[in-house]
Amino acid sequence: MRFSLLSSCLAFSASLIAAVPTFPNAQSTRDVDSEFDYVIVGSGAGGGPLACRLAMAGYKTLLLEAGGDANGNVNISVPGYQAVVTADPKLRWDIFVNHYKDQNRAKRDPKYVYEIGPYEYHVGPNPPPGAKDLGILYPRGSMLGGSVTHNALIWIIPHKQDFDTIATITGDDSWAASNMNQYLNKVYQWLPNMPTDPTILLRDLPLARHLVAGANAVGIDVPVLTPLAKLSQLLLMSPNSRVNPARDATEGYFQVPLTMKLGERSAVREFILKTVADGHPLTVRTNTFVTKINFNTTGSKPRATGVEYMEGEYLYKASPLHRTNFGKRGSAKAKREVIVSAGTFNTPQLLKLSGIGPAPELLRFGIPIIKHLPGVGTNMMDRYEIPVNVVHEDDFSVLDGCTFDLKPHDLCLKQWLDNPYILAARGAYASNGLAAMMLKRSSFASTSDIDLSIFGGPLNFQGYFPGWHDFSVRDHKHFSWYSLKAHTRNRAGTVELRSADPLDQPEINFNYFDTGTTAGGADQLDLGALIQAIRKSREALADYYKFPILGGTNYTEEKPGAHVQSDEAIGQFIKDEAWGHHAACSCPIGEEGNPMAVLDSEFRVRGVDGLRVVDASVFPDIPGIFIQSAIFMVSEKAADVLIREAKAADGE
C-alpha cells in the first residue's frame, strides 16, 4: 500500500468549518513579556490543566505549544472523527517506533512502514527498491490540548493500585488513592463525560445484536426474545463507579464513557480557552517549539531559569507538513519554575538535549552535562492492543451516509452539525463508535483487579499505519472486538536521541514481549492474558448467532483468521501484530537513592532546582486502562504542590 501527503491533504481540504470555538490569537514574542512565574512546555493532559490551575491561582503562566490552536477545524470536535482528526496533517506528528529492534522480526507486522520519498510511505511487505525502514506509526497530536484533542475520547478512571503503588514506592502518602480522589473531583469541575446515546443503536439492530452477544459472553443472562431491554439496562452501567468499593475488580459489561458534552468533544483545549477568556494570567503561545531548557550553573546546584524556542508552523520533522528547519528564535524566563509536559517521547528528548540524562549518551552527541540521570528515557511502558475483525455480507445501517471525509456528501456530518443532542438526533458522529465494553480479569492478572478491556464497534481498525483512518471505515460491513491489556509488565522501552538536532525524532524502542521484560515470565503472562482476550472476543462473536431476532447477516473472520486456533498460533499473531497507544513511564518518579528514578514524589527532576515534569512519563508503572484520566489527576496534584510551595515561599 502506498500513501502520500498529497492524498492526505486532499482529504482535509475542507476541514476549516466554523463549528469550533476559536482561540484568541496568541501574541507575538515582541508583544509579550519574556518573564513569567511558570513556563510550561506542552499543552496536553499534563501541561494544559496545570497551566490553567496556576493561572487561576493568580500566577503569571506561559504555556508553550508546538502545534497550532486548531481554530475552526471541525475535526477536533466531532467524536465520530476520532480517526479523521488523528490523520489531519495540520494536527498530527507521525512518530515511527520499533516494537522490536530486530527489523526482520518487526517486518512480520503488516503495518510496518517504509519511506519511499519525502513523507511518502509504503505499508506492508514488498517495498520498492531503495525504500527506507521506518517502523510502526505511533500518531501524536500537535495542537492545543495535545493528543487529548485527537484521542478516542474514552474515559475510564484509574485503579486504586495505580496511585497506592506510587505511595508505597516513595513513602509519600499524598499519593494514596484515598487522597488522590480529591484530584478526580477537581478534574470533574472542568471535564464533561457521557456515554454514547444508546438510542443510536435502535437505528441498527444487527449492530445491537453484536453488543448483546458481548454481554452474553461475559456471563450475563440475556433473554433471547427480548435482548434489547437487557442491553438498554446494561448500557446504564458505568465502569467508573465511585460507590462500589470493589469497582476495580468488578467484571461485567458496561457503557463506554466519552469526554464529550452533548455529542461534542470537550476536554483540555476547552479548559485552556475558558481560562484565557476568564481573564486569568495565562499566556498561550502556539506554534512554538521548545528546543532547550536553560540553567544557571553558578550555584551549588543547577537551576532551570527558562527555555529557548523556535516559532513557526510544522517545525518538528515528525509533521507531515514540515518544510523548514528554521523558525524565529526566542526565549522565556521563569521566575519560579519550568515544567516539562511534552509527553512520554518528547519530555526525555528535551531533557537530554538540555543536558539531563545518561552521561554517555549526552557525550556521544556533544551535549554538555548538567546532571547525569541514567533513568531518563528508560522504563517506558505501554499497553498491548489486539483485534478480532469480521466482515458481514451487508452494511451496518447506522453508518449510512457516513463518509468520514468532510465532503458535502458526508450526510452524517450534516446531521451532526444541524441537530441538537436529543434522542440520537445528531446521529452516528455523536459517538466514537464504541458503545459497550467487557471488563475481565484474566487468569494471568497479577492482582485481583481487572486487566482486560474488550470493546466493540462497526469498523475495521487493525492498528496504526499511514492511511489507517480511511482503511478502517472504507466499507461499513466490518465489526471488531478490540482487546486492551491493562497493567502490562514490560518496562523495557527506551527513548534515545538520534542526534543533537531538537527537530529530529528520537529513536523509540518498545522491546515487545520476549525482547523486553521477561523476569518471572512477565512476557508470557501478558501474552497469555491476550490469548484469553481473543478467545473471549470469539466467544462474543459466536454468541451473535444466538440472537437472530435482531436480524443481520453472517460474517467471516478476517483477523486473526479462522485458521489461527491454537494458543501458539494466536500468540504468534499477537506478537506480530499487537500495538499500543498509551506510552508512559519514561521519566519515572521513584524512591530516594534509586539511581534510575528521574523524579521525586513532587515531580522535581533530581539533582537540579526549578525543574519538574508533569505528564505521562512520570509514572513508575503504567496506570489503569485508559491513561488520560490518570494524567489529568496527576496534573491537578502537581498544581496543588506548586501552589502550596509558592505560597509558602511568599510567606502566605
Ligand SMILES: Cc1cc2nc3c(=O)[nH]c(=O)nc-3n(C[C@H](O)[C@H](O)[C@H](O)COP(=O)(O)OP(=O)(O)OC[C@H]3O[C@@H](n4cnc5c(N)ncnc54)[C@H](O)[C@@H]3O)c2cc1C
Contents of the next structure:
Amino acid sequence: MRFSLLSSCLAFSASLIAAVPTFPNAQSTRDVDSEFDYVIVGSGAGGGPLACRLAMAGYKTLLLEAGGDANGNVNISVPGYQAVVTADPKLRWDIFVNHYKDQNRAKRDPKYVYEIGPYEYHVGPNPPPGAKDLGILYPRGSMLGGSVTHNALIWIIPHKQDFDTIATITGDDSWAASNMNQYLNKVYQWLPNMPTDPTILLRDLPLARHLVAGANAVGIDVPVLTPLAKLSQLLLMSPNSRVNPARDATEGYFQVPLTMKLGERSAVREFILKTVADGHPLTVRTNTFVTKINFNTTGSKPRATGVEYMEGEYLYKASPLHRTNFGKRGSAKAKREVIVSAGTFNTPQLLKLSGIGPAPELLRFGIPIIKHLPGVGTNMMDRYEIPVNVVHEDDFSVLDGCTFDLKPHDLCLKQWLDNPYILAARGAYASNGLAAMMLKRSSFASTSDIDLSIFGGPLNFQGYFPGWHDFSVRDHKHFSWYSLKAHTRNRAGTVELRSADPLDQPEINFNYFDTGTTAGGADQLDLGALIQAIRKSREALADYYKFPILGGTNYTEEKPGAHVQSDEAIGQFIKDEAWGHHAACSCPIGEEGNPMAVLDSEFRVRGVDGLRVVDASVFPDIPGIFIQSAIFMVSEKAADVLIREAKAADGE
Ligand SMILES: Cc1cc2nc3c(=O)[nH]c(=O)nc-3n(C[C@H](O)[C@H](O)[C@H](O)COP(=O)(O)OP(=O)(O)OC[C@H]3O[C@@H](n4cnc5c(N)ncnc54)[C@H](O)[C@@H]3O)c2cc1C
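Structure of the form predicted in complex with this ligand (previous: the form predicted alone):
Zooming out: every chain and molecule, the one shown earlier first.
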C-alpha cells in the first residue's frame, strides 16, 4: 500500500468547513516576554485543565502549545469523524514507534511502515527498493487541547486501584481513590459526556443484532424473540456509576459514554477557550514549540526559570506539513514554576534536551547535565488493543450516505450540520460508532478488577498506519469487536533521544510481550487475557446467529481469520498485530529513594526546583481502561497542589 500526503490534503479541502460554528481565537495578545507565575508546555489532557485552574485562581499563566487551534475545523467537532480527524495533516503528528526492536520481528505486522520519500509511505510487506524502515504509526494530536481534540471520545473513569497504588507507593494519602474522587467532580464541572443515542442504533437492526449478541456473550439473558427491549435497557447502563461500590469489579454490558455535548465533541479545548473568554489571566500561545527549559544553576539546587521556544507552524518534524526548521525564537519566564505537559513522548524528550535525564545518554548528545535522573524516558507502559473484524454481504444501513471525507456528498455530515440534537436527528455522526461494550475480568487479571473492555461497532479498524482512517470506513459492510487489555504489566517501554535537535522525534521502543517485562510470566499473563478476549469476541459473533429475527446477512471473519484457532496461533496474531494508543508512565511518580522515580508525589521533578510534570507520563502504572479521565483528574489534582503551595508561599 502506498500513501502520500497529497491524498490526505485533498480530503480536507472541502467547503463545508464554513458551515461549522467557530469560537473566539484562543491566541491572546498579551506580551509573552513579560513574566508569568506559571509557564505550561502543552495544552492536552494534562496541561489544559491545569492552565485553566491556575488562571481561574488568579495566577498569571502562560500556556504554550506547539500546534495551532483547529478553530472552525469540522473534523474536531464531529464524533463520527473520530478516525478522519486523526488524519488531518494540520492537526497531527505522525510518530513512528517500535513494538519490537528487532525489525524483522516488527515487520511481521502488516501495518509496518517504510518511508519511500519525504512524508510518503509504503505500508506492509514488499517495500520498493531503497525504502527506509520507520516502524508502527502512533498518532498524536498537536493542537489546542492536544490528543484529546482528536481522540475517540471514550470516557471511562479510572479504577480505585489506579490511585490507591500511588498512595501506597509514595505514602501520600492524598492519592487515595477516596480523596481523588473530588477531582473527578471538578472535571465534571467543565467536561460533558453522554452516550450514543440508542435510537440511532436501533434503526439498523443487523447492527443491533451484533450488539444484542455481545450482551448475550457476557451471560445476559437476551430474549430471542424480543431482543431490542433488552438491548435498549442495557444501553442505559453507564460503566461509570460511582453508586455501585463494586463498580471496578463489575462485569457486564454497558453503553459507551463519549466526551460530547449534544452530539458534538467538547473537552479540554473548549475549557481553555472559555477560561480565556471569561477574562482569567491565561495567555495561550499556539504554534509555539518549546525547545528547552532554562535553569538558574547558581544556587544549591538548579531552579527552572522559564523556557525557550520557536514560533511557527508545523515545526516538529513529525508534522506531515513540516517544511522549515526555523521559527521565530523567543523565551518566557516563570516567576513560580514551569510545568511540562507535552505528553508521554515529548515530555521526556524535552526534559532530556534541557539536561534532565540519564547522564550517559545526555553526554552522548553533548547536552550539559542539569540533573542525572535515570528514570526519565523509562517505565513506559501502554495497553494492548486487538480486533476481530468481520465482513457482511450487505451494508449497515446506519451508515447510508456516510462518506467520511468532508466532501459535499457526505450526506451524514450534512445531516449532522443541519439538525439539532433531538430524536437522533443528527444521525450516525453524532456517535463515534462504538456504542456498547462488554466489561470482563479475564482469568489472568492481576486483581479482582475487570481487565478487558470489548467494544463493538460497524467499522474495519485494524490499528494505525498511514491511511488507516480511510481504510477503516472504506465500505459499510464491516463489523468489529475491539479488545483493550487494562492493567497491562509491561513497563519496558523507553523514550530516548535520536539527536540533540528538538525538532527530531525521539526513538520510542515499547518492547512488547516477551521482549519486555517477563518477570513472573507477565508477558504470558497479558497474552493469555487477550487470547480470552478474542475468544469472547468470537462468542459474541457466533451469538449473532441466535437472533435471526433482527435480519441481516451472514459474515466472514477477516481478522484474525477463521484459520487462526489454537491458543498458539491466536497468541502469535496478537503479538504480531496488537497496537496501543494510551502510552503513559515515561516520567513516573515514585517513592523517595527510588533512583528511577522521576517525580515526587506532588509532581516535582526530583533534584531540581520550580519544575513539575503533569500529563500521561506521571503514572507509575497505566491507569484504568481509557486513560484520559485519569489524566484530567491528575491535572485537577496538580492545580490543587500548586494553588495551595502558592497561597502558602504568599502567606495566604
Ligand atoms: C487516536 C487516539 C485515540 C484516543 N482515544 C481515546 C479515547 O477514546 N479515550 C481515552 O480516554 N483516551 C484516548 N486516547 C488517549 C488520550 O487522548 C491521550 O492519552 C491524552 O490526550 C494524553 O494527554 P497528555 O496531556 O499526556 O498529552 P496530549 O493530549 O497529547 O497533549 C500534549 C500536547 O503537548 C504539545 N506539545 C508537545 N511537545 C511540545 C513542545 N515541545 N512545545 C509545545 N507544545 C508541545 C502537543 O502539541 C500536544 O498538544 C486516544 C489517543 C489517540 C492518539
